[in-house]
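Encoded as structure tokens, the following chain is the form predicted on its own, with no partner shown.
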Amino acid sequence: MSFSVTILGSSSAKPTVSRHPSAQAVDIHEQYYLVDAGEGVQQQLIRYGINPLKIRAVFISHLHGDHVFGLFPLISTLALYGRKTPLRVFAPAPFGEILACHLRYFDSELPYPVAWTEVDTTKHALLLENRTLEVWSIPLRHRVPCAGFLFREKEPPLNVEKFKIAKYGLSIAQITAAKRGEDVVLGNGEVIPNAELTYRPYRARSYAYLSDTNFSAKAAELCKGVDLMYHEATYAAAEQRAAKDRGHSTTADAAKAALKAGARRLVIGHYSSRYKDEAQLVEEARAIFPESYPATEGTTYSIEKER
């Protein structure tokens, strides 16, 4: 089962010729979720082989244009593609007012509904849950209400060891009970503990997206043990004052957040247009957190299964 993140945009607000504004596609079990939607996001989806019709939900961290301006043409284009299923959008208020205005003037006859759910940016709350996934909000510290998102895979169902089935002559009913987590009672009355019979095929995986923010120890704590963390790093470490004043982070801030979270890997992005090459920024982060990588557009970061 897949669990990956494809970088669609990595720049901050000021346009550049080589980077697009913030956007990512998260693939969990072949179900796609769009995280932020800067300008050009629909072209980026197509460029990197992601069918826009596969997007099940959109998560908008905050209502600055470089994180949301691309959503409205995508809504229109999905209608041209013939979408019929609802598109869920999770975003802070007053996104509903903005969406209503767009629908009134540009998409008054959409063939599918756009369902907005308000994100309370002050709370760590469960936003979406299905059979395989939970998505939680993470309060961030920006100039406007802003939330990150934590994607957590649910634990996969238990498997039963094949040789134990043969050893104990387990019936289908007993195998089913073991998969439910129950101990198994044999015909002679012997009780076989569930832990002796079963195993998890792989451990649950996780991804944290920390958009525009000053360093937040609380946000990092909420991501404890995450497999992959994205953290904005708009500025080099020497620009700490500018970052703090503008509600952003430096490379050092991002690396320290990954350390505090105990993350396994860190991806940094949302680069200021002053940096033509992100290599300097990545090296600064690696000096503190060695497993740091750039949010290079078109790159897919996969989280592999592990027992």
The other form holds:
There are 2 protein chains.
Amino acid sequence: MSFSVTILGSSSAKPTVSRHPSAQAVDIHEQYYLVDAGEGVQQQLIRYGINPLKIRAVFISHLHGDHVFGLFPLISTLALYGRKTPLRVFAPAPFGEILACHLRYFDSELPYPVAWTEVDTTKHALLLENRTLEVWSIPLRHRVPCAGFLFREKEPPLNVEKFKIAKYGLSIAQITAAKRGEDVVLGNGEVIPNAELTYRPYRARSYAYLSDTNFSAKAAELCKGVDLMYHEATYAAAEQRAAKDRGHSTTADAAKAALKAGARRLVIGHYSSRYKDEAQLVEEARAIFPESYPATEGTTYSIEKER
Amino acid sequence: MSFSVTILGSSSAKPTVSRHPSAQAVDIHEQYYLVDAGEGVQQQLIRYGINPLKIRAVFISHLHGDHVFGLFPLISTLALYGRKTPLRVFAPAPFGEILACHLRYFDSELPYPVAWTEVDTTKHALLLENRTLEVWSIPLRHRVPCAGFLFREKEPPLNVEKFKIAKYGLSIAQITAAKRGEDVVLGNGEVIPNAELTYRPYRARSYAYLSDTNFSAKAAELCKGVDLMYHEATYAAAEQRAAKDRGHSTTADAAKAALKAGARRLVIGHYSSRYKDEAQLVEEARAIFPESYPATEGTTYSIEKER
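Same protein, different form: I have the form predicted on its own, so give me the form predicted in complex with another copy of the chain.
Okay, now the whole complex, with that chain kicking things off.
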């Protein structure tokens, strides 16, 4: 029951020799979701041992090239890998038109469908839901329509305490009822409240991806209590003005967002190419939010199960 | 007066961890020309110390994604670098429509022009000419319209032998006439044939890029006497059938093309991802054409000046 994020790209718009543009692979219960798809993402996936065929859906925050140019080569290569299963892409408009251009000129006979769902970047909306997961959009403040993404694991089913089963001699039917969340009526008419019999095997986990954006208290609020937050930190704290003007954040902005959200851990990235060493940026964030870490490519941040 | 080719990509359509899709940087007299532009080419350029701003023109052999997907991110990044000088792109149709799509959605306010010249892949035509260089198209045999490119250095201007200047006491006017290729008439009426006075400081150099293609005797003929030939070798010699069916070449095809052209050196690349070790492929080519070398990324093949 994995829940982890692998950093595939840590650069802002100008890539460097050692940093690729934005991309991450989110692994939730062995299902992979790609978050942004900067140039080179298909090579980054195989470099870090993630089979591109395992990607179920792609989430694109906004339509600046450094967040999406890697998606089209990936779509072409997945055809060479013989993909048959549909690929869902969640992205703001006019992604559909861009996709149509790509398919017309490069993949007119794609052997699997690419299904686009428009993301309304002004709304906090449920984008994807399955048995174990919900993915929500988070409105951000960038130069173009841009949304972050909040991955929320669903509450795992209730378990029944073994020693309570023994203590009350519960039947299969009674155990099943308890697992459904019902109170249990014993043979003698006594009612045992569900809470006394059951527990959650682990608490639901969550991850928030916030890039590209100015500091947004609203966005932070929507990530309340998140286990892991990625927040762009294109600039050092001293570059507040440049960050504000360009719809980006500083290390301090990112740390304040994590504080405001009450996040447990923060990962910063989307570094400007002017910063050769990310350690200084992480130090700046840690001065405000101690649990800050760098978006080093190839690093996997796992959220472990806890009672 | 450089004349060299730096390999930026050596993979066929499916990139691997260590091999990028097709791209090369041709340096002729410190002017850079990009030949094909597979995904990641902008990062490969900086990785190998080539300033992307120095690229004067781009030559795209055909419109399969693995030869062109890196061009659009490069176009966007050059804007961030503040490029003002036009970028010429030579490519088959409908490149113009693909470029228009890119510009409409990603670079609607590009600060420099991208000027497309259509390559007629059925013709051996002069595409670009300047003071020192001619670039010619070479019709190839692939699944889609595809052209190779022949880079021909122009003959350097004549020099006059110093000892002849002394021997005949030539005047500035007579030396200038000799450099123009004229015979020289001495004061006593004696005529000195130009050939006795002058020499070429070095012979003109040439490079041929042939990818993607089946073996083509015609293409090889058009590269007669080339100093350096790059020829795709997607498959090992044993895979003749697969190569033929898919519009590609084997190591043997590439070597035969170099033999037929009377090339001095051959570089093979565009390897299928099935081949982990390129040494065996080079060995196969050397069995037919001993001067065969691998398209190892980061390797620069220089053609030195010779009398």
